[in-house]
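Shown here is one chain on its own, the form predicted alone, set out as structure tokens.
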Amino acid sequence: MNKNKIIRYQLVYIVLLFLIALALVLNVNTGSVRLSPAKIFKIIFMGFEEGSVESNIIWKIRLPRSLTAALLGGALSVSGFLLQTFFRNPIAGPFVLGISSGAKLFVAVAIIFIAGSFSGITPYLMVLFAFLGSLITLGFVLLFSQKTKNMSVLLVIGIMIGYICSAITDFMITFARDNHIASLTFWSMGSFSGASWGTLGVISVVVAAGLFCSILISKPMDAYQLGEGYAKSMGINIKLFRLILVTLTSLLSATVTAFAGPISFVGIAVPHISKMLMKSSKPIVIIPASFLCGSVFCMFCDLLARTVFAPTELAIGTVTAFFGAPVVISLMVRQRKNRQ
């Protein structure tokens, strides 16, 4: 490998961890209850006035939450990068091909007709049920996949599907009570508000799972990339290729979806500026970087999201949307002129 490319890769690497950790700090620090560096160090660090309301603030519900938003947007951006390497499509992801929608039918079924409440359901059923959610619409997009070759066309009917996901969800929330529909409302809007240390443990073992696995299949990506004859040629099973791509595509996209709701955008747009920053796309090389982008980005998000209308908080959608919607459009007027 290069010895240029090489350096460029440990210090992108290097900036992304930096800029991780000052969006960690930022977003611990930041606000109604103002707290110094030093102070947040040694509350941290040194179990310094524990059990004071400073502490409490920081251990119960600022740095659960960044961390998850940390996890959830790295979880989240992998996702999308592994739509675009299965569909050969730079505009694929999660939220565009209906995987999202799918995942919130799914919860919203669990939610209404099963645990009764938020509070009534686990950790565990919530991403289970996020998954099969995704992984029947994901099925389905597979189904019309055979039909069509036209990726434009592909992904106009993922959109479709999840246009009817949404439909089925929003036909069930007609005719729930009120508390149901309250809290799926929120949670539909898309918020990192309700992490915790129990299911930040849920999160980080499926996130850690589904990103050592994408690591391990990175050299067959880097094949298929190149197209499913040469993919055979390097004796890969594609078949089985697929199925590993598409399942964990869904198990990373139905634990953000399950844990944070539906999120637009960075699972679109963070891979391109992954790829951008590292002028590769070698999966080897993209997967982490992608991973590391998409927690900064979501971080940073999320710090947003919590403070520009303080004390009303946005929803974490409106915030990605606002800042991921330019890339995909460029994208998109990109992918245009290199046909014309």
The other form holds:
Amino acid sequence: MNKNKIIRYQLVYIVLLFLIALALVLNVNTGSVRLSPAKIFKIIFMGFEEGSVESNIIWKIRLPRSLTAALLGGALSVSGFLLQTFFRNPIAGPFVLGISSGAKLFVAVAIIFIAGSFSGITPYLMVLFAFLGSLITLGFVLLFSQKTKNMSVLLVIGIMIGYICSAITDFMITFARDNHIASLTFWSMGSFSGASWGTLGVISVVVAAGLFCSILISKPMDAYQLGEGYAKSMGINIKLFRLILVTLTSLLSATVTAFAGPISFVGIAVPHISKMLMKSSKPIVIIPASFLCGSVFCMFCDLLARTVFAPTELAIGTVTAFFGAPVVISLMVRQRKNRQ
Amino acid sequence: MYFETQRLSVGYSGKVLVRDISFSVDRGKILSIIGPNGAGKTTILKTISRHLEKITGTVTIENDSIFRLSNRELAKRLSVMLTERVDPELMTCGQVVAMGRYPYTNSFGRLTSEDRAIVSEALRMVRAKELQDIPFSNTSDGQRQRIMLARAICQQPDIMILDEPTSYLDIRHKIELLDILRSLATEKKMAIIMSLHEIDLAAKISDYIICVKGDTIENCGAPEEVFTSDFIKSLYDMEGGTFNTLLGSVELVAPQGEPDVFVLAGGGKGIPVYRQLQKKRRAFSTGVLFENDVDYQIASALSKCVVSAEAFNPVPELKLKEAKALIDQAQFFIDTGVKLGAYNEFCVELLNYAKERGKMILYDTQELFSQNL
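Given the form predicted alone above, what does the protein look like in the form predicted in complex with its partner chain?
Whole complex next, starting from this chain.
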């Protein structure tokens, strides 16, 4: 029994890593300019044709974009998993609870009123503002969650807060100066197109830290699945634990929103898929699996977003919704069944 | 004493719900808290397991105040079984039980072979070995309670606190669970504190009882001292109905009015008839019952007109007269088919008396009800 489980874990990890490699190759390979895999290999690993158009396409556009999609997809999934643990509800996620929209609002405020332009803001400042936005919206959601024990009400509140934040953001974008509008609009719909090596550095630092800390709290997360009372009786400092969980989940989803805008459904669907693959809900197994699975999911979704209607690019949220929403519906239906 | 509270006051956000709680439990003993709904039993249990802040007073384990112990230290000495509904995703029963090892495992929660052995032992104690690999969500209420108990055992505590462990369980599972608790107390020398709804079971399982009512502990002591019918009636503010402490049985509200049925009973023959009459809310009289007769216990709960006589003695003439007076009042006479012996020949006398007086003689209640009499 136990051995089978470990083999299963290893197998899933290997398959996910392979899929990441595959997605990376496909992402770098596909686009309006077609390049042979051999040439790509030479350009990446042997510094072939430095300065040429092909080299620039790969080094300056496709590679950073794929890696960004991988890191942010993973971060978003882990953030969703943390929220689901926190609320003990499989349908919780940064987008559903309005946290992504809160982060979006704050980033828009920072861009329009403080920096003055999209490029005039440093990546760290973006993360900081997004983080503040996430924390504040999550704070509101928590405030309401204390008043109601009903999970459906909580989700509706989250969705409403999300709508309010989006409405304010749209309002500001409408009255922003013309030169901001194009980039802001596209960003606020969600896209990995803004990726560069500069932002990638910031992203890796923050995401790595978030992921590392999440793994460190996997033991209390496991016990928390039995409910607050039992968790407390086993020696967990509940207040501290909840604070850490809220901070980590806000940090991770804020990073995503800062650099790729709000992306829906990944946060709910991917942790669920990971649990199904692993047939387990043990955080120490699911956190890394969610991360890898989220990377694969977002890289393929970005690939589709770029290529299906090329040269027109779809918003990443359009693609993730297309694949993620059915998973969420099946979850809702199943949860209802269990309650009855 | 192993576990002790002194002048403890408990409540929510500074408001006192129950005050001056002082009790103690030794290892190997079971203490039950009884009292009406909303009396604060759960609040007391939550406070002494440190889920709630105390208001004043002390709680000690072996002279160490529980409020000074670290979370981990407390978790190693005290475990709980709560009423919260647990619904973990994709966890097997074995994994839920293993969670009890939390205070002992390393920072990644890795189970050693010793931990696994303890999990197996806990599952064996609650007789749920076969559930180890079953998903927790596929189990019944009875199985769940046993799994949660095994989890609490895994924590290897010296004291276990359980909040209404028997609610939602059917009678078989109630008995099984209490039996396991008793063996935990005797074999593992645990001190057990729990709240119970079933006063009949509380009387049988507990070494010590405390009764909560209003904002105080109304009574405490060994079950024999605490349980008197009158006390139970006042503890729960029962207006009709009684709790028979001798038999541990609950009787419903006695029918009111002038009795027009006399029941000739004895040796347990009367009980089904009394219950039938109670269901139809028909007042009855009965006699002559010896005071050690089981019929007497139930009859006196359900009727005011019971003629009884001291056991182990011949029935005095006076009592027979009383019975005859009741027969005179009644219209019907039910002969329940009492077994006759050397000392209850008076039954024949009473039956003949009823016949003489022209009372309608019936042999069960069906006749009485079917003819709408």
